[in-house]
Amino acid sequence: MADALIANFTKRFPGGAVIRGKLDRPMRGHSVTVLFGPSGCGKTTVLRCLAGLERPEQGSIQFGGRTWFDAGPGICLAPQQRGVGFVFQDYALFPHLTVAGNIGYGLPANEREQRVGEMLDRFGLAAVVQQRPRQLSGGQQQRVALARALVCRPRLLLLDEPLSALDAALREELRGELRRLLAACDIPVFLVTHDRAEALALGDELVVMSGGTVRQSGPVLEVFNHPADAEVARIVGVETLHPGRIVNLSEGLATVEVGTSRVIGLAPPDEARAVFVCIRGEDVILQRNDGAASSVRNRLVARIVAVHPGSPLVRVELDAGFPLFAFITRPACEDLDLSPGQPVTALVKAPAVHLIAREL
């Protein structure tokens, strides 16, 4: 495919770590592909190999029909030959240069003023053009780093943990702004993060990595809601992940024994009987045991084990014959007057029960 990134390479490090990057992504216009997974799983190494900052030992990387790397004939284009923009985790701004100096660094002198001016306008930095990085807020530093990466008009933008240098409150505030800025760039983006909220807020596609390999890829919500295996389910943060056994299949629904209870979910595509039951906390509705009518298939009699206040949701740990977790709002928690030991009914719709085959 001419408008695609096709990569299949292996990078080895002294000490035995092996990173295998396998990607096949269309690259037309704006899209954000998130490389997601725990620290140390190889996300940043994949990004650096794409940028040309690391050289794999095997495989190849092609972008837009052009070969960037091929271990066979020994092709390895330098970073500046690949037409990529790279934003480092700590932004890597030159401390002695002004905002204008950072953005325009490396540009031809006859183009510098015009192109820096364009970036200042696009990123709202004209008012701080003569300030140095230490005088800027975290959000302003991020915009300068993005402007510097984009001023050379790259065909691909790579961001390594772009919000990790900021405190939690500022990260939450700047997610929306970053999404808007990336959309305005109208070029494909690869973004590394291990933060679930960032992946959901910023990504269109998700590539889940673990142990140096790609475990699953696809649209963000598809991967988060339908993990391919138990390892991916743990990585994307499925709160309830418990072994069960299918005891009945009928009309596309599966009845599963899990702990001392039974739940109904969508039948898995294979013929597995041994499964993991996956339920997201936000898909669990709690109500008092008042016998209220409901069309929800799974009505689980449960007892509260613990209540963990958080922001913005409260995490409720339940015993429903198996460990079950729910996320509810603070007002709902107060209205229900939830406390440990209290009996409740947990409602879970059948489509929210995701079943993954497991080996015995």
Given for the second form:
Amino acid sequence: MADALIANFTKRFPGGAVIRGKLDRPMRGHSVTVLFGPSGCGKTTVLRCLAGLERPEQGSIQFGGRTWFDAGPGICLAPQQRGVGFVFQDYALFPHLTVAGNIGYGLPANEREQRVGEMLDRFGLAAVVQQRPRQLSGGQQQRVALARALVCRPRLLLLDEPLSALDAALREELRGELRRLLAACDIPVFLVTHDRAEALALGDELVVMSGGTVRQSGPVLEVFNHPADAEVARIVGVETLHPGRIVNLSEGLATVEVGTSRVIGLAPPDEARAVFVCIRGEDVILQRNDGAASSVRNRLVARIVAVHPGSPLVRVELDAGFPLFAFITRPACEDLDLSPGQPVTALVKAPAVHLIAREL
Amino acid sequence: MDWQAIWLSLRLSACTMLVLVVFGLPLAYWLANTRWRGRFLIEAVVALPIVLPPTVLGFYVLMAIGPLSPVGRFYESLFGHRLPFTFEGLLVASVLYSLPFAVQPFTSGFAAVDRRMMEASWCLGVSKVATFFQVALPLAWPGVLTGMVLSFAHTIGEFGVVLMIGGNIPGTTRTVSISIYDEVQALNYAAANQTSLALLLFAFAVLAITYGLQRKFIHVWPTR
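Output the structure of the form predicted in complex with its partner chain; the preceding block shows the form predicted on its own.
Okay, now the whole complex, with that chain kicking things off.
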């Protein structure tokens, strides 16, 4: 347990908001943990508590066997004592210092020149070394912020919405760059984002937060494909989420009554009978007329309610006895000549039907 | 023109400004950053000299530093003379009287600095004190400059407090404003006019230069 970040704390704000942070991550080697959730769910607060910028009221934070915070004896290490690199939203570069001044800011004078030089090479910033932050592009600012945070050799790197300061086109480009830069540092990274694509692209582990609490944590795909509850499913963006009731269980398959229809999915591990049916839009196949027999367990007779054009995927809203959403490509949509009111058959493989226990 | 009085006023203003920089900057930094709920009480105390008649302030300062108060007695035992009717006594009163004119602009200056600048510095292992000098102060300089200029100019123009604390001792406590008052009392209007005009032009020049410089950086006077 000595090599882990174990945090379990509660932070209260005067307005009544309560944020509960609960994390347990190994700290050896490189891994990116994404704190994911809608705006205002407390992700940034959790990050700030880890950095020592906010002091929780209860709980504790242990890092590698060292106590960073413990409400009991009233221990709370200052940010200076934690050895954490923090990359702020919009980067918070010092506007009155040059690139070199920003990167070397936290270093003792005798090491400054050499280590700043190393960082300039590593982050490709040698050409702008004498410029001020406002003269830099968004990408350069991001690299300066990372270099400044990493030059002090932190044991933990925290990034708060690192790409939100950029416009959409640049964001996509810099996502790749950020992933490469993060992969090159061999310390644990915590990254806050509300962007699904960012979470998928950058994260190894996902911590989903909502309403001030951690709802689920685990490997990114695991959480995206198997949300623990309806709230998490909504947050990670499962298109179809509808309450249903298991009417039959046999050989690991569950038959669920949902709306006026029935679907077959993998039986949930618990005893729940009341469930949410979660189906990702990408897992739904549309067919114009009922074709030959296939391995697909769920063949749902449906009617098209609406077609929402998008790029590259078209979102099709269906009534299959319950509201069902499908993502299909634009050419597929044109081939099928889909329009509202038409009958179609929706095919969903049983393993793509994810059942979440629902409290009654 | 009463050059002795002008020189005394300039010395008093410079000293007042320096004392306010030393004590006012930390106070302003604290006011701009604290989340303490009782902060408004300190703000009210700092702003008191704006609304109080100078005579009230002068009266209480006189009581506080006079030989009947512990502070006054302590000072006398330390330096062998009393505070009232000396330059030092005048300095104490001037510092209090000009406090809001320094601390309020200082506070606006610090409040205009994004808090995350300081937090970034702390996370890089730099102490709070070093952060104040290396990040907060350089970024808050428009407000700091305004506070320095206003406190200097305000001290040049004080009258009531000086009269209460300092009296009218040439070369020690007889400031420009007292000198002008004396000239008017003596019906010596030409001399009073000369000094008054000099003071008026000085005040206008100082403010015009300050605001002109700041137009580029921050807006003391809000505009649309």
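Small disclaimer: the values here were computed from a predicted structure and weren't measured. Numbering follows the first chain given and starts at 1. Between two forms, the rigid core is the largest collection of C-alphas that superpose within 1.5 Å.
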(message) Core superposed first: is there a CA shift of 2 Å or greater at residue 299 between these two forms?
(response) yes
(message) If I superpose the two forms on their rigid core, does the C-alpha of residue 47 end up displaced by 2 Å or more between these two forms?
(response) no
(message) Please report the angle, in degrees, through which the smaller rigid segment swings against the bigger one between these two forms.
(response) 9
(request) With the core fitted, just quote the Cα shift at residue 345 between these two forms, in angstrom to one decimal. (result) 3.2
